[in-house]
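We begin with a single chain expressed as structure tokens, specifically the form predicted alone.
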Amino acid sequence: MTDEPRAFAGDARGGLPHEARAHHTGEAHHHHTHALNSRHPGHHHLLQVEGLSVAFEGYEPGAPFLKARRAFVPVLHDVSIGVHEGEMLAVVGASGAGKSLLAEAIMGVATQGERIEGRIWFDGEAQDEAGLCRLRSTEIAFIPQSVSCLDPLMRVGEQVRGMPRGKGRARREDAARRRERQRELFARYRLGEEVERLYPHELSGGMARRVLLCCALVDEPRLIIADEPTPGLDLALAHAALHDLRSFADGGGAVMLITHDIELALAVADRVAVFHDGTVVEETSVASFASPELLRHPFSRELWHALPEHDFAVTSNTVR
């Protein structure tokens, strides 16, 4: 480690901001090369992660069971990574490769007995655990896998307002600005004024998906990290609930799509981080995806010779 703000080392006063620089369509830089829309305002990425690594407090692995000593066992390591404002970037790998890690680092979640170690800027400035907390449902807005994520016992209508902000008459004035937002989304996403009141149980689970996507909007985030938001759908529902997190991206957010289905990322992301064994081993374009040749990691290339449309290949590494 170096002298720089570590994610959760609890002083980011004194870190360094992120390169400024002028960043070109194409360019290979901090691990990754641009899409052909990759945008910089301000000369840096909007989110940025730089060396990265997850361990939790266990055993000593190999260790004979009655001589192991208590030890901190990686998960993650040394994960770099970058989301521009205007784009989706893709994160692929296998179920359990740790992707859903990553998504909690990045909100500055960390659990009893986690130690969690690296970089992480937003905008710019570098953020500790404190930095990240306060980006969180703010700037930073999260859709869970699962919608059992989804309170059973409150309206959902509730549910996507949240609690309003501040005391007396700015409390009441965020309160009709949330209902007044959580409207304006559900006639966004084509649900109707009787959905607020239903429970979760009611719902289908195309219209749960969507509720969970109009949770995290509701506070107008500059970045939605969304954790495998497709499962359950079928493929119309899928696409379609893809194609709203296009159209954030579209309208100048930046989304990190966390996904074990290569095929529909591909469809709607501008960029892949291929995560593998703990780490993102490439970070590029998706249009190096047109052939393997192209792609410079031996992993990644046997992704793509497994996709349908190829030769499915299967080796005992790809991802299944």
The other form holds:
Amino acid sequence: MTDEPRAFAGDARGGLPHEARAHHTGEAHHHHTHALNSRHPGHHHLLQVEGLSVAFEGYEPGAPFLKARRAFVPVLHDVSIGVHEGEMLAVVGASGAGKSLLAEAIMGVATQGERIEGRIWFDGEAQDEAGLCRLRSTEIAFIPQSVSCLDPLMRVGEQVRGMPRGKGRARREDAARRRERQRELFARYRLGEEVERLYPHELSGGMARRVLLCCALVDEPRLIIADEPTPGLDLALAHAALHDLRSFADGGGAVMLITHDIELALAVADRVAVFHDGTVVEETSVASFASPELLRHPFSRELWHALPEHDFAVTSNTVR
Amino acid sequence: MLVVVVSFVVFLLVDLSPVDPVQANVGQAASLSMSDAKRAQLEAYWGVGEPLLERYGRWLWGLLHGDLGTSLRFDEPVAQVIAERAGASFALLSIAWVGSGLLGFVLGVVAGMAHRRWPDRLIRGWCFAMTSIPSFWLALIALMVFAVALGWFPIGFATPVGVAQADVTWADVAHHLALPAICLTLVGVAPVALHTREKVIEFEAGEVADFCRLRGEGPWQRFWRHGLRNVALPAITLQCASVGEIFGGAVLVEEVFSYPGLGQAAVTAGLGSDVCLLAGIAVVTSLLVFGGNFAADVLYGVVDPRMRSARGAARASKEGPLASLVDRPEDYDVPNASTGEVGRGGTV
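Form predicted together with its partner chain structure, per the form predicted alone context:
What follows is the entire complex, opening with the chain shown before.
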């Protein structure tokens, strides 16, 4: 992340930053509109990202091969996004548009040669990289795309429990708590006791989704970021996976669903952030997708037209 | 099969080699001044002129009856020579094998975790140096520095010179063993260290490590929980398969240190056309190498659950599909109304 911690004061755009101001439900503010169940406890968002840019160190694009100098090539620029408690925000965009990078930046994971700038607040508090690292293990959980992210040589139960924290006695107590929590989650998500003893390669597609969800829930997070949770699943399994995420949001948690599937997003999410050309062009409620007039950005309107129940009209530069 | 091929190649090579066994074993001066009758007698003793296949067939027939033949050079049964030498070699080889495995693994892990930082550069540089240096040269340098110049270690042999076998203490044996063992260990470190380093880097760059990172596990926590078990398996396999290399190094190092082990016996046998002894040693070492590779295979099957269940699945596929791999519809009690109909076509 950036070197300087993200501070409350000194917003480049003048005045107080968004998070420092109290605001109310239903108010159309800060380039996004709300859904009915978006809540602002303490008058702030659970997660607020402002002006986030991610650049990779690489060679100047477009320069002749031998003359290209090292430069930072921007991948994401000026991304602003907010997630409320009790809602599901779908980040929709084409594959390769940098949606997964957004998730990594929010979780404070930077790969080598990456430069991240911007401000991130969690629960009304500005976060720097260290802060995000702390949140990553406790308040924000990530659900990866596939079961191949699990250690192939470790039994599923132990992986769901995760690493106990603390030292000595506190560590043992945490381990016991995790075991109990894992059993409870397995029971809730229809995973038999024998699943604990399986290895990841022995899981079916649907079981794998639920195991990954349990991994996220074991730390009792307040925000879940799910990266493409449905590819490779048939319709019934996709339903089930999303239903589980929906129920987490309905229980007061926040979900950021990263997907390339606009129909899926419209079916389960409360709000949609449309991702295009490395930035969020529009953040709006699902209801706005009822008709193209409610959508502000041309790319969002193109998305609307591309839906199967509409005219399938693909205008000039829709698909990238 | 392996034994037959290996021993035949040994016989063939000795037969093709230009070494005259009589001259090699009695010395040049004696060989020149020898009477023709004496010479004919010795040639008969060494089997000169006897057809290759006949000699080989006789040896193989003996082998089938548990007789490895007689070492002409040592004038003892081959089995006895090997047994005597193997004791000394075994200590040297096992120390070098275990030592280089452990040290190499640790260095590889450190280098991999510190990818592109100074410990990595240091360890990698050292490994490249060790791979390029011939083991006998390293042994010579070690001998010159630590035995001759500094006098910390004896300059050769497995026991002190001029001391009766009964008076030799364990400390003496260890003292004589130390320098050759260290040399062999250092030479053996490079492959396993570089291989482990590669595997650690691969693991750290992979999805599994990414997910661990996102779950808040620090680098070393991640390593102990996940990295170790993923990296150790290939390292163990490599080390099991490298028994042959360690033995190859031992041949040269033993020669330099005049250490009376199997390696030195092999050199003596080779130079003296002692074909029975050479074939015997070749058979024993090829069995050792085979054993190492076989152990690696077995270990993989036992340790890696994916291999285990692949075998299990192969067995079970005759009985029907695995119950655990099938999604049961009753797992999903999802009311469609709550999520609505989810379309699967409209991708951006």
